Amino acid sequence: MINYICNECDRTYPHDTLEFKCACGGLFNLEPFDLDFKKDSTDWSIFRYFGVLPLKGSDEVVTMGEGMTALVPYDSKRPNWLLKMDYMMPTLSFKDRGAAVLVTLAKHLGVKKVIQDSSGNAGTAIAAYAARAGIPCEIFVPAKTSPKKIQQIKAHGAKVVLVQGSREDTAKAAYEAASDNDAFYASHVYNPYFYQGTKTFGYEVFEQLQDEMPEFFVLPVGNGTLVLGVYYALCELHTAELIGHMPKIIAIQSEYCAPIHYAFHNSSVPYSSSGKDTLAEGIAIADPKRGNQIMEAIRKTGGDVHLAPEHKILEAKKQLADRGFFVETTTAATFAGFFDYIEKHPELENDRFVLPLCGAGLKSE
């Protein structure tokens, strides 16, 4: 397994520390470690990279089959336009990716119990894995959580506990929780191990590519946690001379809660606030506890951050659903970015771009 490192004074900190952020405040990200570009081809999951993951040393792998998913062209008329159709994960969301290789880092610990803040997919993915592995969990969500999503959470036999307030009140109350109770802060936001998982991503599209890798990635954008990971991936495999060129990623937000988008445009830090009630719950994040590594992901690849206007959400939900996509709002918020995008550019309408499914219809009211 590999420490930890804090992105501001680079202080170190052991695999198995209980703490989830630096003692100056910072953030963890993971000391350099060597990558083994070899897939194990018998391997149907993300931990078929397991050569670029951050888990040597663990005995075994917390796994339900996630990962490799299909790209699917938009339509007929635009093949260009891949669907990485990452609803088709045990838990209906991409979230699984990062759930897999977080829950494996605890069940190799041996934590007794896990906690976790999440708006809906990312706590279902934390609390079907730690049942796979059989460690007791506690998922923090806003009161005004989907109904289907809690439901789904508690199913897997999480104890969920209900903020009333915004998604950062309920992150505060989950880690408050964890530092209490000496439990795991299974975090996607502050945890990088996570991100080690969505970084799957990009190797899976790298892959089903090979020598025809995008011009664009067109992703959600809440905390990062798929914008961090395709990043983190494309890096990796550029760096290593497998990839030709670095696709640009562009991050897409919703027009009421943006404030990456405000940043990148506007500022040189996000600014944190509550916004308007967004029908893309799955990131409404108004305080993206990374958002300068987000940022930086973004203009390393000379990407863009566009929004979603709100009145479109459910105009692309449909456009989607009459291409055989049942969709969550969320990932329906991505396409309106997404088509505002290409109405904004259309010289770049011919160019090949990878767009995620990050959830399924189901999870949506």
Ligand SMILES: Cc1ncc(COP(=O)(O)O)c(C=O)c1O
Contents of the next structure:
Amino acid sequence: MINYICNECDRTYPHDTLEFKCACGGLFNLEPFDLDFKKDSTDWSIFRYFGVLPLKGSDEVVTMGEGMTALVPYDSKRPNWLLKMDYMMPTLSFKDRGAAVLVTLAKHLGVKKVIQDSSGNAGTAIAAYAARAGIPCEIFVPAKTSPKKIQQIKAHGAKVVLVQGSREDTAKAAYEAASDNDAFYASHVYNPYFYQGTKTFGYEVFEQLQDEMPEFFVLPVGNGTLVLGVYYALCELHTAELIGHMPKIIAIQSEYCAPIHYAFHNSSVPYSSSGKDTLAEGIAIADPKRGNQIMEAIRKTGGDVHLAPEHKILEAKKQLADRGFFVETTTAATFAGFFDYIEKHPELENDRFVLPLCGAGLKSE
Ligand SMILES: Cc1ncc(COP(=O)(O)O)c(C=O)c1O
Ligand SMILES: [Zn+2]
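Next block, the form predicted together with this ligand, ref. the form predicted on its own:
What follows is the entire complex, opening with the chain shown before.
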């Protein structure tokens, strides 16, 4: 297991701390650790890439065969748009990648309880993996979260706490509860082990495409678990000279909730929430805690942040369904943003893009 290091003051904390951020207010990253790029080809889960995960020393991993998702062309006319089927996961979203790694840590630590807050999918994933590990679990969600996601969390025996107010109010309620009763705050926002799980998305694409890595990854961004995870994978592979070029990350935000887009483009208009609810609930994060890290990652790849026009989200959902892909509305937003980006950049017509199907259609109303 690997210790934490504060991204503000470099103070370190042992991997078994129940603190979730530094006393200075900074966020935890992981201390650098050795990577073994040799995969275990007999393992058909994300733990195939155990050698690049910070889990050496753990007795057993908590897994349900997550990951190993196919890359499928958008359609026969666009074989260069490759869709990664991350909605085909134990809890029907990509968050299982992060939950498998974070709950493996929680199990190793022998924690009595995990607490988490989420817009829905990360909570579902933590609830399922905690159930599998036999750890009691409490999930805080905004009161307006899709009823189907709440039902899914409850099905795993987790206690669900509905919080009135913003996504940030939900997070505050969760970490207050976690500090009160010595529970492990299994936060996908604060805990860097989660991002090591989402990192496997990038390792899989590398195994699938080898020396034909795409020019672009087009990824949704709320709190940045996928953007940062993919970025870590690309950096590690690039530094080890396993990939020749650094693909660019194009991050998509909803037009109605776009703090990273505004900050990235240095808008002269300071960001304030549009006040309107977006259909893309999974990326409706007004105050992304790792905003600066996310922007730095995107910049380092030479990438961009682009908006999904709200009125195009349901149209994109239909376009995907017409090709056989039934996705949750947040995933449709990624495509609404991507289609708009391509329209504005016709010169990229023949470039190769990887886009995730992050969540399954049955999750949204
Ligand atoms: C379906 C879906 N897509 C994308 C995201 C965005 O992920 P992140 O907040 O880690 O950037 C989420 C987050 O919950 C999600 O549920
Ligand atoms: Zn600090």
